[in-house]
Each structure stands twice: as structure tokens, then as C-alpha cells.
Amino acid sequence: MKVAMVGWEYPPFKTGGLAVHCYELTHALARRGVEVDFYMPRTESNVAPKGDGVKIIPVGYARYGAYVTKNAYGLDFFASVHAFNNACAEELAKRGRGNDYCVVHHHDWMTAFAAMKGKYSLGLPMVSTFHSTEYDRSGMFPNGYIRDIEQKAMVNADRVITVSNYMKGQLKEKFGVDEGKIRVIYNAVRTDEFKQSWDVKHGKEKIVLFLGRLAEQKAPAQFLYAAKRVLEKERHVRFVVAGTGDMMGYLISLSVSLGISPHVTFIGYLPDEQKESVYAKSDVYVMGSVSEPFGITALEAMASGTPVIVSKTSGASEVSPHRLVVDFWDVNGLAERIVALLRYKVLRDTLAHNEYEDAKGMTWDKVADQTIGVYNEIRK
């Protein structure tokens, strides 16, 4: 089985779960003996993409992160999109009528128009993975074009594998994709990569977590409302925020007006090489979204052997029985659970151990094989 697929971004190139998925994805699937090509945007560095034994061919040119800076959604982000998607079709075509590809499979908007393409220049089955929408990045006032797009991959694709039942809920209402053709496929961790937080915790503050891009979508604001509430009733405890975003100000902002910056650390862009030590050093882990497909952070967390606090509108509270979940909006619930967690340690530690055990069954071979599974449900 031979499988051409596109997506926007592929480490070391990153910005998210987007890329940790895809390179895993690739790499599950390529020990399952199936041939992958990776198409993908060629950057202004000269740094290869970790490939080890998939083929990744760089098409087109984008300038690596376009899409997470403040002008997200300017004309130079679309032009180079809508300039990706035509060269990645040209090249698709190219190369597709000798390489036997069985199927198409692209991620994301940003993908879109080069798989349908694909799709029906080389007569190829197309699966469209969605990990987001935009929806779940603008809320209430998505962006039409983009939103468009959306739409267009989900009716011309011929199965729609998305990360949650969450997820899935969102397709069929605001899309209207059947139900017949949606597939769920959660993410998954390798808890090898990550340390366990019950031998290097250490000092006498605890650690609450907060790790994400600082955006209405993430709650960091709620996360800080729910610090003051914790900290009334529990004085040596830090709470961490790592990632950046255009709220950064406005939370450094709001930590000061609380009156609870001395006990509020913002640390910026955390690279993967300090990710795991942060993960393992914290008491709790708080992921809050107001929309979260999945959020492949609280899979890490768990691994980590840190007990999570995840909202009910995240996909990864459909992933364990263990977790404690709560509203977006209940800044006291939040602070409830966050308390009870730092007070009690049989509590933690009981649920710090069971996440880990769930997390464990969370494998990226377990992924592809139902990625494969999809596969053979289309292929010619």
C-alpha cells in the first residue's frame, strides 16, 4: 500500500499537535509496511524534515509559522497557501501516475485544494483528517473563505477521520457531513518520550500547569481567575503559563490587577527539550479550552504522571475515566478541583497513576492500524 499525503507542517517545522501527528502517523505507519510520501511546503531553511524512512518531498514555498503570527489571516498567509496547494498539485500529478498511490490524505484546511485535486487528476479515493476547525479557532465569527474550504474537503472527501466524538458533533452540526462517513481516531503519546512526575517533584511551592497558545480558545484568562480563587485558600502554590499568543500582555495584565503576579510565572515558548520537565514537575495540569478537538497536552500530562483538569468541550476527556473535567466557564469549579488535588494526595496520586495506565493504551500503532482500517474501507 502506497499513500500520498499532504500536510502543512512536519518537524523540526512545528507549531503544534499538527506536526507531532503527522510525523507520527508516518512513522507508525511505515513500520506496518506502508509506503508514505509526505508532501509538504518547502521552507527558507536548510534544515531537513525528520523523515527517517518516509519520503518527504517539499513542494511550493511557504514561510515556516505564516499562520500563528498576529497577522494570521493576512494576504501573504493565503497567497502562500493557495501558492503551496497549486505547486503540491502539479507535483502530485507528476508523480502520482507512476507510484501507484492507493489513496489521498490530506490534514487540514490548509491542504485541501491539493488533495482534491489529487483526488481527481490521478482518480484516487481522497480522506480529509480534520484537527481543528475554525469554528474551534474564532468561535462565533469564523472566516468564510476558510471556512469554505472546510466544507468543500469534507463533501468531496470520501471518509473524514477527525480526533474526537466532540469533533464529530461539531461535523455533523455545523457542516452537515454524514454521519456515515466520519471516522474517529484519537491522538496518542509515547509515554517513553516522558518523564514520571512522582521522582523529580521537589520544593515546597506546588505547580499548577497551564501549557498552550495564549488565544481565547486556550482560557488562559480563566485559568488565572481560577489562580486567585486557589490561592485564597492555598498560599504556596505557583501557577506556570507556558506558550505565547497576542493575550500575553493582557494576562500579564490581568495577573497584576488579581494581585497574584508574585505567584504567576509566564515562561514563553516552551521547546519539547524542557517540555518533559515541566510536565514532570508539576502537581497539576490545567487545559480549560473553550473549543479543544482533542489537545494532545493533556495525553502528554498524563504520561507524565500529572493529574489533569480538562474541560467538557476538549476531545481528550473522552480518552480516560480518570480525569476530572468541568466547565470552560466555572472559574470556582476549576479552583475546587485544582484544591482538591493539592490537598489530598491519595487523590492525586490515584488519579496521577490511572491517567498514566490510559495514556499507556494511547499507542500511534493502534492509530495507524485504524488509519489503515479506513484506508482499505476505500481503496480501488
Second form
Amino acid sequence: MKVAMVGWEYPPFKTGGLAVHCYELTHALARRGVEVDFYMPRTESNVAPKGDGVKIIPVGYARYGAYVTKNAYGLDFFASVHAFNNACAEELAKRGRGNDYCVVHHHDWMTAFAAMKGKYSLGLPMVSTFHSTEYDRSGMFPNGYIRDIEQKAMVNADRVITVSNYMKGQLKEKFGVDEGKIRVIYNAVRTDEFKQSWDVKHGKEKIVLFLGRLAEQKAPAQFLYAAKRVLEKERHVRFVVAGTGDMMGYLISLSVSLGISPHVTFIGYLPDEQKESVYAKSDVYVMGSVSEPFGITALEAMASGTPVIVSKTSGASEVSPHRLVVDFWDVNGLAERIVALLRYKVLRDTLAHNEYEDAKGMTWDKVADQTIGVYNEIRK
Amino acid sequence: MTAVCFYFQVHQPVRLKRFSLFADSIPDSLYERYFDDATNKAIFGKVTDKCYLPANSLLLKLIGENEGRFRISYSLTGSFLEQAKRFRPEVIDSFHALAETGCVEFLNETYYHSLSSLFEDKTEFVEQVRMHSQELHSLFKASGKVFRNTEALFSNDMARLAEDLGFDGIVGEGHESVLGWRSPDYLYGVKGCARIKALLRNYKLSDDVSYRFSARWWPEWPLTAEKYAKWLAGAPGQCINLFMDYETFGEHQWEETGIFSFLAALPREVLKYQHLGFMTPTEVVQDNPVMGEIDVPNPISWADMERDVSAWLGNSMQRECFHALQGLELKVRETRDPEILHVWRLLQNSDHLYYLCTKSWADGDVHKYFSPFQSPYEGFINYMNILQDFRKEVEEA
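Could you drop in the structure for the form predicted in complex with the partner chain? We only have the form predicted on its own so far.
Below is the entire complex, every chain and molecule, led by the chain shown above.
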């Protein structure tokens, strides 16, 4: 089986989680004997897969990250996305005639046009994976141009893969996608890439971690309001806020006006190599997002054996029963669960070990198997 | 003659409130602070209308029609009786009417449906058993000589304790882990006991009614009274012990499944066989010798696939709650405060720990069905928060 896959980034070139996803997925597919031609914008980084089975085909050129904040969506950006898609479609049409592709598969909106053109020029079945949509990234004010591209891709795709049932609901409700062609495939995590909480030393002060973009969607303010309530009950706690974003200044002054600033530490953007130990050293991980298509950070915390509290409006809340769940707006509910995790060691330990076992089962090989299952439904 | 011995378990837990650490105001009364009477009342009312009243009135009618030949038994927990008195007193009246027929036996158990038989110190267990006997005697003039521990918990030690308390019989689960190749349809002596006789549940025939009655995947569906009576007639032992939750009738198996019609036809079908007759547990024990001995060093129960204590004490969260609760005994007694003692005992309802079970296989579904909590973790947090608050109150009292 040979697949034409269109993506936007691939390690070491990455601006978000998509690069890692594409890297792991293509390699897992290759291990299953599926050949993948991976089309992506030419970059200055030396993008290379490991071993056989995956071939990178650089086309056009794009210098922008797809998931940077809205301000960065300048005219240049859209022009460069468009240029890439045109170049990619041409390349795809050219190579497609010599190759026996059985499906064209693309990820998110930036690559949708190339896949649609491939579908019609080569007569290939098309698979769209949506890791998020414009609604998740921009909340109440979606960029209409991007939203339209997403809509077109969903209409033209023969199968739409998305990362959670929560997202499936969004695709049905906001884009009117026919339920029968949506397939849910959860993300995976490599537990071997993380340290586990039982292997690292924990200080006297307990740590409650927030890790994510400092934007409304991730509900960092609710995290601080909850911190205030927790501190009414428990004293030796540190609230660590990792990540950067538009709200940084606001959050710092909020922690001051709530009178909890001595207990809050802002550590900014975390490089990967520090992330693994920050998860492991934390006693509680909070992902209280307003809307989270999946929430890979919750899975990473699970892989670290750090108990997680996630919002109901997140895909990650579906993947294991061994987590605590709150409504994103329920500050007291969040605080209560943080306090419980801080107070009751047996609760922390039970959640940690059970969620870790579940995380171990969420492998890229499983993602690949499910993806092949989708290919088989529609392949030529 | 082979005795058909019916015993119905009648229990309602006293459910807990969602206890908030950040509530604006908390009631002074500990009962109101921890227990959710609105929910208790609503559920009690629903089960009363679907099960207790219709089933009682049907059984009363059947007892009348069969002139003493149809005999049954119940185990009514103290937490059930208390709720009945407060929420639906007519339920007590209808059990009273059943008691008056002389064909109904009431089994003894722990008043609070507790796991106190697993406490290190058995004082609490003995007190709860006495409380329960007194209550049964004062309500129904009951004087049964058979003991049924919470959730059919059973071990050599528990049987000896029941014997010391003056009981002639004790109920247990007729599971292969205890019986091996032997049939549950005989009376057994218990290792280390002098005279107490064990009545073991025939779980297959019991579950045919309580669990499989409406199961369309079951090749025997639909189960008729005629067919069931034939199965009973084919069992060669001294007694067939059919023990099940009373809520089977109308609540777990809805009226629409035909469960009441099945029950209504059953005495007639069973009594068509000359060698079958209905008896209550005390009558079975008094009429029959033991046919062998069982040895149960570790407690068994009638719950889950394992038939052990793991439904309540299987994970470390459950054990931590249990130990914390047990650890309060001395302090609770020292307060000599009846409300504190009562609340501590209500917190012993085994159901609270049942909700914290994390066993993820088929049994998990049953725990989930009964649990008012989203997850065992939520159940643990709520129970522990209540226990911590209660401990503070006990220490300050």
C-alpha cells in the first residue's frame, strides 16, 4: 500500500504538535509496510525520516508556522500557503501518474487544497485529518477564510479523521459533516520519552502545573482563581505556569491582585528536554481548557505518572477513566480536586499508576493500525 | 423433601451529599451535612412504588392462597427500615402484614449493612447485630435463628462469632472456591464451629431469576414458572437456596419483563411436585442434618466474579477509607454523643466503599450502575472529605 500524505511540518522543523504527529505516524505506517510519500513545504532544516518506507518530498517554500497567534496571519502568510498548495498539487499530479497511490491523506487546513486537487486530478480517495479547527484556535472569532477551507476539505474528503469524540461533535455541529464518514483516532504518546513521577525527587512544596499557551482557550485565569481557593486550605503549594502568550502580563498582575504571587511561578516557554522533568516533578497537572480538541499535554502528564485534572470540553478526558474531570468554568470544583490530590496520597498514587498504564497502551502503532483501517475502507 | 428456600435482601443505602470544601454555609446537624435526604427520599419512593409495595402485596396474596405452604424470608437492613419509617411508613405496614401470616421469616444481619465483621475489634459488629435483632423483634416480633452477614460475607471466624451470638444457621455463597465439586443444595457444618449450619446460595438458579430473567441473549429466555419449577424439581439436595436482592422484582427487572407474573405463577408450579416444598431458613436448619463441612479461612461474599471482599476493599483507596473509618471508633465512643455514633455507623454502609471499586472488567458495570458518582475517584474524594470533616467534629466534641 502506498500513500501520498500532505503535511506542513516534520521534525526537526516544527512549530506545534503536528510535526511530531506526522513523524510518528509515517514511521508507524512504514513499520506496517505502508509506503508514505510525505509532501511538505521546503524548509531550511534538514528534514529526514529514519529508515526506509517514508520519503520526504519538499515542494514550494513556506516560512511561517501555522499555529502562531492570529496576528501572524498576514497576507503574506495566506499567499505562501496558497503557493505551497499549488506547487504541491502539481508535484502530486506529476508523481501520482508514476506511483500507485491508493489514497491521499492531508493534515489540517494548510494542506487541504493540495489534497483536494490530488483527489480530482488522480482520482484518489481523500482522507482529511483535523487535529483542530479554526473554532478551537480562535474561539468566538474564527477567520472566515480558514473556516471556508476547512469546510471545503470536510465536504470533499471521503473520510475525516479527528482526534476525539468531542471533536467529532464539533465537526458535526459547526461544519455539518456527515457522521458516517468521521473516524475518531486518538493521539499517542511515547512513555519512554518521559520521566515518571515515581523516579524523581519531590520537594516539600507540592507543585501544581499549568502548561500551555497563555490564551483564553486554555483557561489560565481560572487556574489562578482556583489556586487562590486551594491556598485557603493548603499552604505548601506552588503553582507553576509554563508557556507564553498574549495573556502573560495580565496573568502576572492577576496573581498579584489575588494576593497569591509568592505561590505562583511563571517559567515561560519550556523546551522539550525540560518538559519531561517538569511533568514528573509536579504533583498535579491541570488542563482546564475552554475547548481542547485533544490536549496532548494531558497525555504527556499521564505518561509521566502525574495525576491529571482535565476539563470536560477536552478530547483527552475521553481516553482514560483514570483522571479527574471538571467544567472549565467551575473554579471551586477545580480547587476541590486539586486539594484532594494534594491531601490524599493514595488518590494520587492510584490515579498515577492507572493512567500511566493507559498511556502505555496509546501507541503510534495503534494509531497506524486504525489509520490503515480507514484507508482500507476507501482505497482504490 | 427438598426445601425451596427463598430469601430476599432488602436494603437501601443512606446516600452521601456532595460535600463541598468551599460551601458558603454548612448545616450544624452532621446528618444533614453529610447525607442527602432529598435523593434518599426520591429513590426510596421510586423503589417503593416499583418494587416494595407491589411485590409485598403479591407475596401476601400468594401466601394467603397457598394456606401456609408458600413460605419466604427477608433480610431488611436497619438503614432500609429507618428510611421506610421516615419516607414511606406504609412499607413497614406491608411487611408487618407479611409477618402476621406466620409464613415469613426475617433474617438477622448488621443493622447498618456494614463491614464491621471485618473490624479488628468485634465489639461494633456485635452491637450492630443486637441492634438489628431488637429492631426486628419490636417491629415484627421476629425471632429467626439464622444470620446473614452484610453482602453474604462469610468465613470460619464469622460463623463462629454468629454461633457465639446464638444463631443456628448462617447464610453464605455457594461458590466453587468453597465447595469444590460439592453441591450448594445441602447443609454444611463449618470448620471450627460446634453446631452452626451454613445455608449456601445456589447462585446459578438464583441468578437465573435476578440477573438473567430478562436477558434476551440467554438461550433459556423467556423463563417461565413452569420451566423454572422443573429445574428446581431436578435438583436432588436438601434445600435449594434462592437468595437475591428484593429489588429484582420491579426495579432491576421491570414489571414489563413479566417478572411479577413469573412470581405469581411460581408457588403453584413448584407445589405441583410432591417432593418440593417451601421452607424458611430457620425451618431448613432445624429440619436437616449437615451433610459435610466447609472450610473458609478467608472471607467470601456474594459480590462480583471473585466472590471475596474485593468489591469493597479491592483497591488501596477503599482500604484507606475503611481503615480511617475503623480508626475513629475509640474517639467516637469517647464522645458518648448519640448523633456522632449514629453518623459514624451510617458511614459504615458498605455501599460507600462499593462505589470506589476500580475493577475494570465486566463487574465494573454493576458498580457503575449503582454508583451515584462519575468515577470511583470522585467517590473517594467525597467520602474522604466527609470523613476528614467528621474526624474534626469528633475531635472537637
